[in-house]
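Single chain ahead, written as structure tokens, the form predicted on its own.
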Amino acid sequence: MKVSLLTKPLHAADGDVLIVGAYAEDKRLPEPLAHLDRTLGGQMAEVLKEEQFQGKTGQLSHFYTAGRVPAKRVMVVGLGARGQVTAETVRRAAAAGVRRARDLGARVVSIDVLGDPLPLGQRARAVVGGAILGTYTFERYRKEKTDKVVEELRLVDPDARRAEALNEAIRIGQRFAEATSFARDLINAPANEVNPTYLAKTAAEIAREGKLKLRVYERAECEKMGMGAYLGVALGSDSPPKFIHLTYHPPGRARRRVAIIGKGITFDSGGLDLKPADGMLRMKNDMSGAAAVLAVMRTLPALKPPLEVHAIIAATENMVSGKAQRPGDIVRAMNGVTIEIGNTDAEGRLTLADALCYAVTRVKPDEMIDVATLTGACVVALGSLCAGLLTNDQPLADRVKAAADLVGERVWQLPMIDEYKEGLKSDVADINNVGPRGGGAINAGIFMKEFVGDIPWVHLDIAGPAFSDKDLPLCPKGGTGFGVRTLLAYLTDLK
């Protein structure tokens, strides 16, 4: 989707479809829709108080203008109260305006800057945002493609002083949203493509165009290196594993180095410890963690953050055979922690161990991020549309939910229970990789402290977020590419 900067009045705007927003508690029109309706000869006016419009949230109307102004149909779209309104509000407004263009066959869309109690960049990046994401579709293997597409969509502004603002405003929204649909993609493309291998090409293709730096490392390597948690997890596949490190330097001086770490499972059949057959279904998305990383690398060298960062993947299948890892078994992490294997269905934790530590020692980061489909617990406990944090340093857990908040990701902190770790204790090993029923995604975050040593850490658990099985405001049932903007907005310090 091309987007631009139209710099004139709404009544002036042309397009397919020009897109404008109305508050609930609004008895008259204000202005510029006043203007917008004087000029349409009373015709808005006349058809929201027909269609009883109350501008409730998502509430949509249209109407064809007959050529009294340059767009061929207006779209009013509720935005709630105005002294309610968010971001996220402006988002799904944009997003749900956007799809109904679409679907009316528009290809050229204008739409005013929703949102006006709130600072002008944010509305402006949530209204392209919003477009974006909600416009997403994935039909890479489907043989009849829709022939519906939104190819440009302008937000109009008609003072041309604050076009440098809103130029950079769309930029970003721009980036951010594009990112989201890279992850998307790789989340929906099944696991007989997007192995360990795809994702390491896929890793290449990113730093040869951001000349980015590389390094992926081989079974053997990783073997010198004393990667047994995440080699463990490898045993059973006939994909060979892909342990992935991209670098990315700014432009200037580093303000600080940041590790960002994404679960990298291309597919999850739960190994020895196997998946029924409903919950082995999706498990193509639990690489969903390392999509998010991927696509911020792939950003990163067009937003030029002051930050050098390191994006580490331990890629790798979690499968059955007569080589895969077994209940009962005892590996040995890069740190030299031993692990007793309670469970081969908890393999991600054992992947993120071996990446922390290759972290905390090759890289050195001051703070470290990881991103991780990891529990059925974190769903059960936040459900489908929550990530939980979990952390050993609270202003950067603060730092990383303030970004969350900023994006309109919802992510809740759960606690780090030091006493649970008793639940860990194994009877011939240094630690288990699982631990009670109850309490477990805390148990997988407690594990997981483990192999950070004093480095700032946040956790992300994306278990539900992930993937949706409905569709959402924003996202069609599929891979959501939860995280992405997140990191985004916490890497580039977004206000």
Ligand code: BES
The other form holds:
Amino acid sequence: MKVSLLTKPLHAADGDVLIVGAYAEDKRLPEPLAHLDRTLGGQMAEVLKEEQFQGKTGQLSHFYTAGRVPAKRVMVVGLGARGQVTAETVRRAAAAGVRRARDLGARVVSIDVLGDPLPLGQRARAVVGGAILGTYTFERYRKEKTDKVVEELRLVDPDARRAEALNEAIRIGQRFAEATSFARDLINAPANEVNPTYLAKTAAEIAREGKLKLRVYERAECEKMGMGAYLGVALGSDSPPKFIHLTYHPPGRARRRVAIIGKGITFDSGGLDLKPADGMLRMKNDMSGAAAVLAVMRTLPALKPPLEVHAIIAATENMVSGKAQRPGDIVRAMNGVTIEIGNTDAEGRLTLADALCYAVTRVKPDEMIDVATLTGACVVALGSLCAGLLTNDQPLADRVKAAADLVGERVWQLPMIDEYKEGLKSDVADINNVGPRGGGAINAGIFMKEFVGDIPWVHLDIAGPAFSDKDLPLCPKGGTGFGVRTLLAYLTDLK
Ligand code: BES
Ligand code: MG
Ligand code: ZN
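We have the form predicted on its own; now please give the form predicted in complex with this ligand.
Entire complex below, previous chain first.
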């Protein structure tokens, strides 16, 4: 979608559809809608009255303008109560409006910078983000593709003095949303295509396009580094593991070095502790963390934050075969810690253990954030719309949480209860990879904490929000790209 700024008043904006917003409590149309309505000869007020339009969120009304204004149709989207409008209200309203415009066959859509109680930049980002996220489709594997596509979106604002700020906000909104689409595509593509080799190839493309540094370690090199936890998971698969390390260097001096680590299980069958059929069905999404991290790295060269950013993905499948890891096996992680495999389906934390060790010893970051579809327990705790956050450093957690809030991704902190380490005791090794059922998301965090040393670290368990079984306001069924916008907001210090 091409996105630009249209420096004109609403009543002069053209396009197949012009989208404007209305608030619940407004009895009369406020300016500049009143001006638009006057140009329309009172048509908008009349239609809204006739349809008993109340301006509630999700409400939508549109009409043909018959040449009274340059736009062919005007669409009004409800924004709810003015005092309660948030950036998320704007994102969802823009998404619903542009989606409907698309379904009406619109190719060029003009849209007001919705949400006037909010800061201008936030509003513009939210409009653009909502429009792109809300019209995402995944049709790569279909013969018949929809021909209804919004090709051009124009944000309408009459004041040329705001053009610079608006153009910058448009750029950010677009980059963030397109990065999210990139992650969605990777997640939605099936595991017979997206295997570890595919992830490594994708990393290579990203490195080439963005002039990033890339190192992909093969199995033998990982063996040399002592990554027994990661390689144990890879034993059952015929697809070779790929340990991916991408680095972004800023143009100037880096203020900090940050590692972002994505869980990259391209398919999680559970291993010998095999998942039941309905639990396995969506496990192509077990690389959603990796997809998020790759999408972020693809976008950083355009955003140029003054940070050194290292992306690390220990990619593998978790499969069954005569070579697969057994329950009861003991493996040794890169930091020498021995792990008893209490359950082969708790594989993510094993791959992350070595990825974290690698980051700690080879990258030595100032801080690290991992993103992982780690536990069903986190879905039980927080449901499908919210990620769990665990940390060993509250200030870092607060910053990540603030970034998530800003982009509308829900994140909720879970307590790191050190006593739960008791539950991870093994009779034969330093630690077991599983604990008791209760507090499963916390147990996983406690397990991983053994591998982070004293580096400030945040773990995001995205098992719930990474994938959706139903259409959401900003995402159709399937991979959501959750985490991409939070990471980008965090890394670019978005306000
Ligand atoms: N990939 C799963 C977690 C998951 C579950 C992601 C549901 C998305 C939706 C992970 O590897 C896993 O299987 N975890 C086990 C851990 C258990 C064996 C301690 C789980 O949650 O059941
Ligand atoms: Mg598993
Ligand atoms: Zn998994």
